[in-house]
Amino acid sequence: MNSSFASRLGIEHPLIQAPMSGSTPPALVAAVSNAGGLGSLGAGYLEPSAIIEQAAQIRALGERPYAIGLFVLPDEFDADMAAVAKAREQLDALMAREGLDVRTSLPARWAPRFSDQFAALCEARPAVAIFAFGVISPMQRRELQRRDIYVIGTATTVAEARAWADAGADAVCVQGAEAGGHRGTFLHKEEEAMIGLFALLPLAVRALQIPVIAAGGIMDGSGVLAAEVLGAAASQLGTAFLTCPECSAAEAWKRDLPHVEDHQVTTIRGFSGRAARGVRNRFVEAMPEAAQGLPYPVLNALTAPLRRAAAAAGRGDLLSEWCGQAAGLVRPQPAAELVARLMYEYRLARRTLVS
């Protein structure tokens, strides 16, 4: 197995659990890292104090390398308040029709300040920092380098991968169109950056001199091997870990995933204002027109209380059920067992390939 990437990070397997914001509590991160992979804390929605607190919890569960993932965003956002008011009215009406006793509200901030989150990441000092939605500044890269934090940038095209390499990233994670959750696109229109993983991966490997990590639709060990054959230094899996008991995804979401059919997975904007891959459910079908025009993170903040209420009510059909294209292949089991199973499948597939 390609071991240089794993050796550099001090992990046993070149396997990364994706930093899925809102679904990666310390228990999941630590379980993956303790099993020899790289567990990742999705901190995109967390306030700086929560990043510090959860990083301490991860360390308390085992002194193994782990990652923190952030969204590269401006510190401040302007919102069209007339459009916000119209969207709130339509979202509230939708929730009333669905029988949920919750309404939208205006948050104090649309999202945590990225500069404050970045400072918290530096203080937490994980082995790895994973970024999406944009490229960090040269000064921020120097801050991470000074702390010996390995930097992985997320790209959905070769041009974005080159941008990260030019910014001094240690590795690039290429996110194929099959990947679940928010698209990391930042240089292109989102519809122009829906490239299949096994087309994007070899193109990026040819273009870069740094390790390339594969993400999108990989659910088992044979998929990990396939990515390696195409040049990947490691594979990043998200959906595969969503049904682990350590994962904090809503129970209704976990319950629905094994039954998701491939044609039900689509690109959605109506939950957050940014393109993301997930299940076409009741909310997606009934998505208010006004809400669809609001950008990220404004819409994401408005729908947050609705999603929490839907989770509490067991209404998976009203949740942002993010998942990759092969969601139906999830295998509910503890995270450590899943890591072991993935690596067993990888070794078995490799023996079959060379025999």
Ligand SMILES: Cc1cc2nc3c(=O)[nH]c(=O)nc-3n(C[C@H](O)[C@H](O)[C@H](O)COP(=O)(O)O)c2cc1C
The other form holds:
Amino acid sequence: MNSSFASRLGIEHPLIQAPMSGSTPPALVAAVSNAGGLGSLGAGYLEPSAIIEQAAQIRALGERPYAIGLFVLPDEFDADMAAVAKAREQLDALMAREGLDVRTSLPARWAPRFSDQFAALCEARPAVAIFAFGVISPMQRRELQRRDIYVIGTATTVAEARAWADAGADAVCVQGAEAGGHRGTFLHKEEEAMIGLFALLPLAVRALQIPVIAAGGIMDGSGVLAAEVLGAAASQLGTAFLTCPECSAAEAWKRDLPHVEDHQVTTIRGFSGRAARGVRNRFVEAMPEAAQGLPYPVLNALTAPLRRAAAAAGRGDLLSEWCGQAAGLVRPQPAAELVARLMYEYRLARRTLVS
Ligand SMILES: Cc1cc2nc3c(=O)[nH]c(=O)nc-3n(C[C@H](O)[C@H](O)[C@H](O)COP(=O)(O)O)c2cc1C
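For comparison with the form predicted alone, would you give the structure of this protein in the form predicted together with the ligand?
Starting with the chain above, the whole complex follows.
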């Protein structure tokens, strides 16, 4: 396997546990990194103080390289308050109909300020920073370079991959349409940037001079090998780690994932205001029309307490069950065992192909 990428980062396996904001607590990140992969803290929703705190917890659990993932967003957001009021009314009515004792409320801010999160990332100084939703500025690139932080930019098309290469990224993670969670798209309409990994990966490898990381639907060692054959320097897996005991995904979500069928996984805007891949559950079917018009992160902030209440009530049908198209292939097991199993399967698949 492409060992130069792994040795540059000081990791044993070119295997990245995706930053999954809200679901990647320090215990999961450290378990993956201690097992020789690259664990990643999804910090998109974290306040700067929480980023610093969780980074310290990861370091306390092992001195291995790890990544922090952020969403590149403006610091401030305007919201159409009339549209917000209408959406709140409809969301509250839906929760009442579903018998969930929770209502929307207006948050102090729609999202943490990106520039403050970025400063916290620089202070935490992980080995790797993974960015999605946009490209960082030349000044931010220099800040990371000064601290020797390796930069991975997320792209959903070749044009976005080029934009990251031009911005000085060390590597680009191409997110195929199969991928779970939010789409990283920033240059195109969401529906234009739904390229399958088998097309996007070789196109990006041909277009770029820097390492390309594959993400989307990779669930086992054969998938890791397939990505390598198509030119990937490493594989980034999200959904595969959601059923690890160290992962903080809601129990109902973890319970549902092994039973998810491919046709039940769809693109959803109604939880956050931004396209994301997950299970077409009761909430998605009953999604209020007014909510669908609100942008990210406004809708995301409004539905956050509803999703927390749904999780607490064990109502997987009402929470954002993000996952990739191959979710049915999850294998619930501790993260270190999963990393070892993925690499065992990878080596076995490689031997079988060669012989
Ligand atoms: C629950 C969940 C949350 C995610 N959150 C983030 C995130 O915060 N930052 C990010 O760069 N990617 C995020 N992703 C996308 C992953 O980086 C990756 O593209 C995706 O998981 C790959 O597809 P797979 O889930 O089929 O493995 C998330 C994915 C999932 C499933």
